[in-house]
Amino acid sequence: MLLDAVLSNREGSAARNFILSAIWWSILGMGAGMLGGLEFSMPDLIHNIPQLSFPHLRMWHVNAVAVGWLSMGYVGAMYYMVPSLAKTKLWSERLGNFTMWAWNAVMVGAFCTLINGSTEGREYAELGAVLDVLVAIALVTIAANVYMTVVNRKVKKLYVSLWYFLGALFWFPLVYIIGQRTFVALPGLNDAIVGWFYGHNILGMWFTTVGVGMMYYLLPRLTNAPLYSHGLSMLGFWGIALFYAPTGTHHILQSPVPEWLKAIAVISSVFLLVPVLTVLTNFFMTMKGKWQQVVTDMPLRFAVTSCMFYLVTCVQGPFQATRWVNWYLHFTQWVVGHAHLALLGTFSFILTSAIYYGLPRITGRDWHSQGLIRAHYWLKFLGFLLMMVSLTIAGLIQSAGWAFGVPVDQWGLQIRPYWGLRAVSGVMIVLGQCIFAYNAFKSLYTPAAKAADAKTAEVKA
């Protein structure tokens, strides 16, 4: 009985528990980002609480959103989508639930250490050695569960989403273990090169690959139209495999890294337009004649918004990886805006679409309120646009100040209003995420919760 309660063997339980955990950590992570944003505008907001100072909040915000919200949500979505595509059950629900508890233990450890300033001091790789080992074990366990599910599939061909999921679960554990370099001391720039190999490839080999796989899963189902081209989608998959790995050095072009390494990073970054164009061509052609559905279908609206932000972020990325533009824009708020465009604008929106689509099919419970879903969308969409515009303008002011030798105390005053707008955007986004969590709670845990309608049940894999 206790085993069933803690490590349930019920179909869909691992996917549901990962998704609910992700929503919980998203509130704590985005809340920390909001508080940090408020401190930019109001430096005297909090006194004598070091745990709530910006450096501590920033580390926790990044890890809670990347490792807690997005990564746990991704695993939950894959635990639903992979069995659906393979026409079979998840290989082991108990193993999936065990991984869920282990991952939550990592997040509790991350919260206790990072918020108290205990860190390895590397950007995006702040977790301690014990937590690194637990994450690596969890990733290998998740990969084993997904791979075995695919091995036991009841269909011969692999749909393109499975290629992306399997690729991500092959690459990301390697990227994580190499990038953490917990047990290997690297001197000077070698540490920075490996650090940005990790920092950029968690985006390319995990968030992008799983996110694009979810797009290819959701768009045909939400539009009731076949994917425009499986050939293009496979070209994009191999394009990511070929071009993404060496791009990270474009973050340190202003350092004495070997010129040949910089050149490879810049050229590879520009060539990333190849897989991006395959994704966007597939997206626009699949959506042909279906745009009116965006008005009423909220999961589709989140997915389409994600694809639009994907277009913008993938135009920005190669553009700002070129040397002169990189010299002009790096170390400004522009880059902060670009990072949020990828993780919040693109991959958070596609994950939210996957949850709104998948959770009723996993649990058999329809969403409590469509009105709350619309409120969530508009708060998140408008809040993100406000954040993106304010950070982009602030970045341009900063870069012009650096380039023309204007004293910092002068251009610093000019960006204060935009930091204020950024703080407002943070409040809107966190409020939207709280509404999302409330809607999920009411849908699953109240007596008035509605059973999924016939249409939803019919589509259930």
Given for the second form:
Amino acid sequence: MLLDAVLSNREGSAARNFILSAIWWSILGMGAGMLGGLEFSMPDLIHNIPQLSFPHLRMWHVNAVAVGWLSMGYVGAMYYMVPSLAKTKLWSERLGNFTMWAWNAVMVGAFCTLINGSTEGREYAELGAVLDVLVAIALVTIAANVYMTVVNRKVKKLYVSLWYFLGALFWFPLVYIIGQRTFVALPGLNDAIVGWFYGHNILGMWFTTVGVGMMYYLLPRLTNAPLYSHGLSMLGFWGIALFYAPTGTHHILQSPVPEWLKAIAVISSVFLLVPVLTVLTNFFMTMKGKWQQVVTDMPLRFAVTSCMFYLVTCVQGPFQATRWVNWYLHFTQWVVGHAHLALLGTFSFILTSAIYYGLPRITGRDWHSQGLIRAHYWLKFLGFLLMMVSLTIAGLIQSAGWAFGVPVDQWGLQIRPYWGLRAVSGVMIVLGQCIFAYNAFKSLYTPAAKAADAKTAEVKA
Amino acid sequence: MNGYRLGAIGIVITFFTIITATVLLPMVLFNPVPSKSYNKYVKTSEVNPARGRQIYVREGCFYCHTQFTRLQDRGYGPLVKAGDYVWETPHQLGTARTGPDLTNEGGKFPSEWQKAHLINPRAVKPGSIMPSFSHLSNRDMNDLVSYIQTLGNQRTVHAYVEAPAEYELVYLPKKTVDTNSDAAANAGRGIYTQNCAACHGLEGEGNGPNSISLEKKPANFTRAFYKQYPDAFWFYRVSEGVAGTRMPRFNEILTEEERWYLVAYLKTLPQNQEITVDKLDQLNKVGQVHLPKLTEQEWEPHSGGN
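Now that the form predicted alone has been shown, please provide the structure of the form predicted together with its partner chain.
In what comes next, the whole complex appears, and the chain from above leads the way.
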């Protein structure tokens, strides 16, 4: 039946479809990033094709990896994790699949518009009005689906991951609707204030909250160890809820916006160390005595790498938000490196871990090749390290250039080798992602005789 | 069960408090008065800067170019005020500077330069990594350039001025010095060191010892801006000084011939930026003109040692 083919009611189909869509958009999004990176070192690589000029690629890259890859992957992971934590089925697989189609329609629309330069001109909120409405609808249906699943739960207490997921699904639709400001025109600086409320909270109120929730889900499961402290985990949750939302203004610290707003932003940015340290204490204490498993268990290796990057990015963040460091580092590639550290290093890794852990349990088919998982890990890990190092050094050269008033064309050439390294790192990461996609394709769509002895879902609490 | 309800209520209250404090409150409390220095998009029959702004947004220029000068940014013109941005929606403040800040870009370069820069950035700025925007239609490009030329025009005073007609018509024809020759430049160097270096610095970077005490800082001749000057304009500047600064009128100090020699030398100062190449790799292969550097003693013979 057509309805069943389009809006499947099979258990786990929504989660699976979301994850597969995420992998697909990740290749397009990261590919655009890679091409943009190549254009930094070879500015005349592509000539006279506006769709492939750097700003258009960047616009698409940001939206594809944030809305396509990470968000869709997150929803897929939540559709798998929430039922397993609530010990019940997903409230409505049909609704889930409907959301999946809506979200993919958004991504197709985003691809067609952004790559052609049809943009609202606001960083991270470039999508047009129609797409904004669609995303908002999708977010609300997702929230409804997850909330109803939790309402129907068979367990009494909510595990901390559920707190994170429910929190994120409560506040992120609001942040998104406020941040897109599609139907209002605010005067320039007010536009910037709201813009950075959104721009930073798409990270804090969505990527961080869901990502940390996934860490809390994955680490105890992968290591077969109980979570170190539930009290500490709640402290972390409340820390994020309290301190993350006002931090956005630290992006415009030197612009003429009100000082009190900047003060709130800087203070809450520094206070973010509290949730971060509680989260990481919890993770590393849970990992105690289990480190040797990282050698063999690939999902765990992805998760632990993610936690390590989380530590680095969350030490960098408050440091950069303080006025005197911001004075020096703002506007440079250091910040770009930091953003990649958060989204690619931390949350993309934890999502990858969730997919490597969850997909076999959703579909009942084991991964096609462990070797390819390893290749994916090393390409992505080393590629990312290379990117981080090159962007950080490039950023330091740039910041010295700005701080000492040297014209751009004098220090610009000094950065060329680092642009080159960054391009190489982009190629490595995209290659890793292609291997990932190939592996997923092989394991799901090859008629597998091995499917019977796959690691099927033994549903653990 | 009660615990969850309390928790949920707590989350809701926390979140709405934060939204009120950081989104709604600034909208209510922060209403800057429009300043006189906002950008004026004056449409003419040829160009439409307001449309140029839309192209600026469409082409994503703000991903690499910021539009707010900070306290520490030297050489990027006056600081911005909150009132400057009242008509700037969507805001183009930007987040990263892969290229220079454009807050006060208007008038820094002639429009033809800006257009050449859009079509082939590396032809006019060898080290640039800006993508070529040659795919823009002629109208788009003209509008975009006119938008760039409005940036900061109400804020800055260095709109592109031209020399008065008498310098083109009277002085230029009776010029006796070949201002493109090395000999004239060498002759001009001595005049420069005696008359100009104290403020403009030995290397013409605007960092001479007197510059410390000057409120209006001396010009930095190594900036690309100055290589746009035609001979007549240099001669006019040197002769008449710069109004509003301590720059003297050298037509009362130097002879006409000496001023031409000086022009010849000044033209050699930004030499290293005048080189245009097709590829970055060729950059180091083009020979540069290196004038012999003066020792400190030659520069200031009366220093008397330690």
